[in-house]
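Next comes just one chain, in structure tokens: the form predicted on its own.
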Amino acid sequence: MARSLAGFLVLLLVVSICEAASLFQPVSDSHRSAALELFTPDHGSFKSLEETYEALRTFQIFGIEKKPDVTASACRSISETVGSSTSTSKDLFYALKANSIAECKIHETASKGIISSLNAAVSAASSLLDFYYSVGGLVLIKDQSSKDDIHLADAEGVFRSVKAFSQSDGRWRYSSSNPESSAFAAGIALETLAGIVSLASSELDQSLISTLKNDISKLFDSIEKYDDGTLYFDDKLVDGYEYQGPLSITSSVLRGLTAFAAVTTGNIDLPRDKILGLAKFFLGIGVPGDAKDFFYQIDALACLESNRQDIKFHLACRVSIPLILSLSSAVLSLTKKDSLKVRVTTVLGSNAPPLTVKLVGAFSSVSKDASLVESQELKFDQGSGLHILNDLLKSIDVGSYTFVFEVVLQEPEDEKVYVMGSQTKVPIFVTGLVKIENSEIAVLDSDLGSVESQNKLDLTAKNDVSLSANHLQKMRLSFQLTTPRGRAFRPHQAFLKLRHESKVEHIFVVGNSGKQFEIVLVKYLFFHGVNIFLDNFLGLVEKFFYLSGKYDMELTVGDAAMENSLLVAIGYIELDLPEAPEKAPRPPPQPVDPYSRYGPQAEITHIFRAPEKRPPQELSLAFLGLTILPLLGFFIGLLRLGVNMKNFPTKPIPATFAVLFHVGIGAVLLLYVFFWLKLDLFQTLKVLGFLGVFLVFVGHRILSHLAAASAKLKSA
């Protein structure tokens, strides 16, 4: 119970702590494991080709080897595409993105075709996202092949044609009938004008280039932020297309401009701060549990992982590299003797370069203003990659605390490449074995303040203590905490609760002063001197509802920096109050057991009557003799009538009939044997329904012959 209020206390505080300081951690393992469950083929292969390539990047980001083996089934699906002559630029495009990584062979002349088929669409192109299919594909087909004449005619008119949807905000139109514009587009047309300029025979005019970054500027200053640094975009419900998420539209925007920093030259006017606010969006989504979303995550981190040089249409990346720094535990306990373990790495935990780690500052939640340390660097520590603080210092006890790093890069060169911003701020958890020290309980006359009855308590075990008082005494309990660096120590709840035998609960919160812990409780409850009182059992009998008996005492005190969390019974007091007067509250009902109204019943036990004194054997005989003699005067009967087989049927047929319905008779006759001995009325009632059927059957057919039979004879 302790165990459970602790890990409650802790989730509060790290939420609470979490609002000053955020903690970004890099990919991890998680990923790694989510990548496999969200990429599964279903029987060998995916519902599309863009399904596939987002399987396989997502493999090749993070270096799965043992991935599904969907490469046979992709390949086939990319030589169907490219080989179909009604394949529309989108069905090309994302055969073309798998097999950039599947590697499939694809034929001359279907390479030939896929070019001719690409360059129509260029020039037949209409809305943004045609050109972005057709120029893609030509991208994708010029690093798959050897060729190096893939071109466009007109690469500078190609341009001016997208450019045209830009709008002065630095956002794009999908086409020039649509006056509605988005900065998902706009990533699509920065990844689209990319690749125009890869595919330009000579070189643009660089007024265009020029234009365009100072596009890219504008769309950033419409960037969202929050408190913590981090930053996205976002859309409004555009008409005629569907809205697209921040994670997708943040994504497609870092993706167009990673690809379009990759094919020009010269800087774009973008402060390196928002690189890392866009890495820490990506990061600190956690691990998305939809296929598309997760691609959306991890495809834009790896653009923020790389820094290529080489020109390709989905990789190219030549923006700064943000770096990371992580905690190995954000709590840290001071019985163990933690220490404190820095990481700083890539967005996908890759290496950083050479640095240095510095401890700047530290905050406690109590008081934000002065720092509790000075500057101190961590020690590096090679084989695991660590910058390591062995001792925490002195000043900082249990608590909740902001850490502030400064990280410095050692080599000159590495700040043009990486980006790390001036200052961290991470949120920091410290956890200590709390001393409990004079714990008592003393029952106390109220008007003399002479102790009645005395005993010392062990607040770290079950206690049995008993304790008896009337409405004009008194109770103290009274017990003394000290952190680990010897400090008074308040926890964050502290409750005494007394529950009668009728299962009536009263709970008190318990007040400190100074170094202990008190409550007292009278008519309301206040708080008094250094110990914890029940004072004058007389102001708090309305509360009580004037009932008389036996209390269990239980104390709570909890802290999620309390790693001895204590839930613990003192014992129990027996109370005489007074007798309640006619107008006096009455305890409220008990709420239902909702296990003892719909759980297993108590056990019926029936007798049932005694049966009836039976008469004698011999008597019973008798009259079993007797229900008999009318059976047997019936078959006397039958002789003394001259009953004859004269007219019993001779032919195969009709005989079969009459045998039939006097077997019928016979088993009616023997049904009834069995209901007086066996069957029940309903059992009986069943099978005779089937026999009369039956019955009814043969005997019609027979009695038709006998009629018969007698026509003939008359009319002979």
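Numbering follows the first chain given and starts at 1. Source: prediction; values computed, not measured. Each form is matched to the other, and the largest set of C-alpha atoms that superpose within 1.5 Å is called the rigid core. First, how it differs from the form predicted in complex with its partner chain.
- Fitting the two forms on the rigid core leaves the C-alpha of Gly633 displaced by at least 2 angstroms between these two forms.
- Superposition on the rigid core between these two forms places the CA atom of Lys394 2 Å or more away from its counterpart.
- Ala124 shows a C-alpha shift below 2 Å between these two forms [criterion: core-superposed Cα displacement of 2 Å].
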Contents of the next structure:
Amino acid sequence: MARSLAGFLVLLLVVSICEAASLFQPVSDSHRSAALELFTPDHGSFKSLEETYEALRTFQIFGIEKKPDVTASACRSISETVGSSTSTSKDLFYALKANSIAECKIHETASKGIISSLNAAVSAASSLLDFYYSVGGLVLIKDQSSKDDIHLADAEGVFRSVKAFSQSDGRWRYSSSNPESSAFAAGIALETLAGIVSLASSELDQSLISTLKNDISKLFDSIEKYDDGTLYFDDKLVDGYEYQGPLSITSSVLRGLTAFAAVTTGNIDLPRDKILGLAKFFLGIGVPGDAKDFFYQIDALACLESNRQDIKFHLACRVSIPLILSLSSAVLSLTKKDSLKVRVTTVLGSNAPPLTVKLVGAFSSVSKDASLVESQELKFDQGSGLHILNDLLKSIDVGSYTFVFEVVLQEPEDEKVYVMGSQTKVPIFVTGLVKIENSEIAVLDSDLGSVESQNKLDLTAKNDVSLSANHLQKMRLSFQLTTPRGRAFRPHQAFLKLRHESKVEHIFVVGNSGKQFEIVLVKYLFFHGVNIFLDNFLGLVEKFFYLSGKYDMELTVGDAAMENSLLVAIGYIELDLPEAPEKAPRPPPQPVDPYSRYGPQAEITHIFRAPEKRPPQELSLAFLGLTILPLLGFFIGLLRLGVNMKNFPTKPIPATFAVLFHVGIGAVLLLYVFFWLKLDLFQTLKVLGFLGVFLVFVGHRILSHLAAASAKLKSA
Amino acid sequence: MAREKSSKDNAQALFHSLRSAYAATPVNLKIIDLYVGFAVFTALIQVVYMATVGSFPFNSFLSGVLSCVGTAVLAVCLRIQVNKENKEFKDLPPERAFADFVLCNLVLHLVIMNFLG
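Can I have the other form now, the form predicted in complex with its partner chain, not the form predicted on its own?
What follows is the whole complex; the chain from before opens it.
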């Protein structure tokens, strides 16, 4: 009987662990400083009244002092909007909201004008947002002005017209013409209806209120959830209006819910852990980076928080206040002998009512069956507000765990007001120093297994071992890891890196026993030890690209729970591998330093066409002489033929022409020599032009004279 | 035997007759023939030089050889035009042919000098 009960309890415990463990932190100082950064006014004023209101509300929640220039500019824009007759009900709504925090004085006539215009807006309202702004404005002006007699004329009628927008699934529509419904609109509607109830001069029909409570339950039925227990509202994408996003939708629903809860008596039937889930959703966001998101988050969390003083008065009406269990640090160190420190606060970080925290169980991530510790209570330290458990770590080893806490409120009345999850699961890391012992490296003969050379290693310092092996031998590196509690430790990462001189690297991984990689054969030889076998290099020769030579060895062992993860150089091994065959894969090209292209480039040596071999100068001169020979032969031949100058004209004019003719020809030839030596074609042609004309003239004279002379001779 | 002797005799007889016939040509034609022979020999010597040392620079070789060949050709043309036995150029005065010869040579040598490099 007892055994089955115990078994059932264990089963219950296990089932409850199905929800993932997660850590939520309440709002902290980092939120506060982020608020100051995000909500910075531009020269003291914000862009719109809506933003002014959001900034002021955020500062109010954090208790940040109101800056005078911000308040002054806010008051200016508020009075401007309030005094103007063309302000819409939306502008008035936001102006009054901002004013509820800034507390600027509104003139009597102005407030009268506001009231009348808002009343008119209520009567003329047709869509949900019209009702929201106008009713909301009236609620605000009622709080701010001294008048007590601000009432809605036909509260029930207005209530019914707003209620007309509701859908059967708990969502609301924005207007009668738009069929799309959303949860965001539901939140707005709830706020509006709460406002109507507070403005009503007489009690409203209770049936209306109860149908509204049903609608709220139906709305909460459509709540969505994540695995870690957070709950939120979301809408389908709506055309026409911008899709708001789960943060703003959930925030709007929560605002509406709390506003409604504040004005009604009696309980709203809401499962309390739904409120806790919503609180976790807002806390799980962390610190948003956008001002609007920040406002939504903080405003919603403020709805879930409250002062202790109010509780006595609104005990029955309030929405439950969630309490959050958080840890300052989720990592405990065995070497530093950390103690477990737990804090329980409200969402905004204020103190919780008196309570006790119990550690119900601690489950390791590896074996989730049995709890490693007994159920024990944490001691409450009044000064720091923390629940502390010392000496926890005596029985816990390094690794990752899930701790299960239970919170019990000390005063029974608080149970109705505060809501705490049944059990909170938190992921905890325990770290410590892991001992590395018996480390050695050896080269073995493959078949016999006999050790050829062996070196002891000290893995805490750099080693300088030098080994040599050929492809028929095995290398074995072995070491032993022990936790502080004396158990064998299996690290998350263990790599051996072999790097060749040419920077080609090979990395071998230690895997679990039974897993075999094609390259590395890994075995757990002993229960305690961790070994890496490089199975006789024969199989690995191709992986090494047949590169023989010196390989640097480096061992990396690391784990999140190890405080002394190591990366240590072991030494080098000289591998003698066979020659690469033709088709062997080449090692991959090493990555080139990408900045090397901006450095100096290689020197370019211009290779012109090699000059042709010239003949020796003597040979050329000899042939020059030979070329003159035929000319000499020509002259000799001429002499032998009996050449004479008898036909040269004797009379002076023809003689001069004859001489000039020869001189002209000589001049042209001389010109050609100069042309070859230094002149260019154009200069030559220019001179040749002149010479040519001269030569033609002279030549014509002399040759015609000669022709006439020979013709005379022939006829004679 | 007799045939060989007779062919040898024939060759000698042919050579002698050619020689005597050539001796009968006018002197101006002989001068032109001499000039042609001179040009051709010069060209030959240049070819032998090129064969010895290679054809670099080729343009120089070409211009040298072509100048010799060109002037030889022009001289042959002059010989044809001046030869009195040539009925075709009966009306052309030899001075005119000589003037053409001189002019063409000058043009040829301009081109040659340009190409010589």
